[in-house]
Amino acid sequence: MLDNFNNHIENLKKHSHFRNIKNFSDKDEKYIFSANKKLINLSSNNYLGFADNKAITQEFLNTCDYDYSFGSASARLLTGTLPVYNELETLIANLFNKESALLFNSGYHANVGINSSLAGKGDVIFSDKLNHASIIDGMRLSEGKFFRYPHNNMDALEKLLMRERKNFNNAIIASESVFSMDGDIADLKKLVELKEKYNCILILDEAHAFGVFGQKGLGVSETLGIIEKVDLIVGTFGKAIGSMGAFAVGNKVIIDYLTNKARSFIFSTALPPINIAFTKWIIEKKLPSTYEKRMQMLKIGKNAGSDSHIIPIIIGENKETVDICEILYQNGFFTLPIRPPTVPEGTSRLRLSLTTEITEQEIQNAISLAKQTK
């Protein structure tokens, strides 16, 4: 009965596609410890070093004036809401100067719930070809139709809109701001122009930009001064903020609709109150003082040829990519091979992810080693 599954696993191994869960003895804001080796961690989303930071964790616990529990034991719409949840949602709404916000358990929960519920029968989603899997899965679960336009190709998107917009009721344009596997940035001003021209709802996933870009750390939309023109902004707490969970922020009508229709929200046990409190504390007490370090991190990324703190090195073939990662490992750098289906066939790569603790010399050493090996 399991032969088909086993054959599939063997085929994955044969083509260097097989993945397994890695075990680590410890990690901190810069390093990861594996098999008695201390490695610079280049595969983390811990951009500001808040996660795995024992001093930060202890400071939070010392200043915490409430004994928050480690489990909510209920969905938000049942008994899973305490004041701190509403406080965090209000904080997010106020930061973005939007009417309302809604917490989700992860960025995946947010994107699946949003895209599957907002697009009903007779509706359509126009999605960037390289949008995250969570956006794609949400579209597939929706009752609407969807089109995927070539990555960051605004001419192609407008041609789609000209051809298809009139055939549907509600239309959604969905895009990441910083693309997670390429590190490049969407043409947000053009997306705003097109959503206004063709009467669309613009959903922007700022997962990798929230906590990094902008004076307040609100994302690329803050940097460009277009927050008020984006209908729904999605962000995560599990990356730069170093906690867990995600949010959607926008018009109250949309947030109320998601509260009643997003199945990933309705049918999920709420995050533990301690996580919600930690997220709120980080955003209020720690994020405001990170501006200079964030700008330096982005500068290092740009010097390495990226638009952001995510630096892709395209290798091509799976086995070669896996082999280069092993060489980096032996030289003190931890990075994982990014392979299909995460990226298109033939574009397997290293995805070097900066944090504010990594120096320019360290990242240049890693890049040089990878390119010499290639």
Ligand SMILES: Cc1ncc(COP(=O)(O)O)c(C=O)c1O
The other form holds:
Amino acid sequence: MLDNFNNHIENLKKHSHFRNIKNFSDKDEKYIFSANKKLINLSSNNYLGFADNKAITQEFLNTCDYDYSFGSASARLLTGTLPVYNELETLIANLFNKESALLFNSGYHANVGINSSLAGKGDVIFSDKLNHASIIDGMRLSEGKFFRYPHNNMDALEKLLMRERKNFNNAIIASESVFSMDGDIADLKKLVELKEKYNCILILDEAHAFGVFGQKGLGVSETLGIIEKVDLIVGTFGKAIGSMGAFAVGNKVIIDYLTNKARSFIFSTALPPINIAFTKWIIEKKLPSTYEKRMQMLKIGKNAGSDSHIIPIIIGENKETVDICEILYQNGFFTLPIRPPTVPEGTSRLRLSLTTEITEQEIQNAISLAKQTK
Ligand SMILES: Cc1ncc(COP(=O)(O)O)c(C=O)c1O
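If the structure you just shared is the form predicted on its own, then what does the corresponding form predicted together with the named molecule look like?
After this comes the whole thing, all chains and molecules, with the earlier chain placed first.
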């Protein structure tokens, strides 16, 4: 029986698809230390440097006014919850000026739970073709039907809505704001227009934008002033916030529904209290003073040809992509090859992500090296 798995692995290796977890000895906000090498980390979602920052971790622990434990021991619906969980939910709801918020253990849990439960029998989800795997997995688990429209193609979405909307009860449009592997931004104004015209629920995943875009760091919906028009916003704490977990924020009916129906929330042990307290502390105490740095980072991204802090360099073939990463590695840059199924076949790439620590010169050097090698 193991032969089948082994054949599969050999096949992955043959096509430069095989993945293994790279080990490093240490890392900080900017560098990865691996095999006696100090490499600039261009592969991180630690956009504001809050993760792996020993001084920040220590400052939090010093100011932490309660001995939060490192385990919650159960799901929240099973044994209740410490005040800090509700405090974080209230903080999120207030920041977005929405009625209610719900914490999830990760963005993956959030998207799987939301998309599988909100679309029931007779309902439909319209999803951008490049939406994250967690949205796709949520749709697959849903009892509703789903359609994937070509990436950011609003004409195609409208055609689909014209043809299909009338055949279903509830309809959901699901999109990321900043696309995780392409760094481009959804046409949010048009999405709002279409969701209003065709009476849909708009779910926006701001995983890579929360903590980066907007005066308060709430995401692209804040930048565009359309938070109130989006029915449900999802954000993660594992990226710019440097912690772990995620939230969904919207009106009370939807949040109550998710609390009762989202299985990834109901049937999983909650994150540890210490983690929830850290997330709350970062959002309250650290995020507000990052505006200038965030704007500078986005400017560097723009100068590098991206709409955001994520800069894709599309190579095409797997092997070539792996080889270019290796050359970057030899020259002091850490980035891992992004291959299918994370991205569509034939579009393997480097996904260079900026942090507020990375300078314009450093990213430009990495880009020219990658391009000249290509
Ligand atoms: C758009 C998007 N949504 C959700 C997730 C999952 O978030 P998490 O890492 O918190 O599970 C990711 C992770 O990369 C993502 O890119």
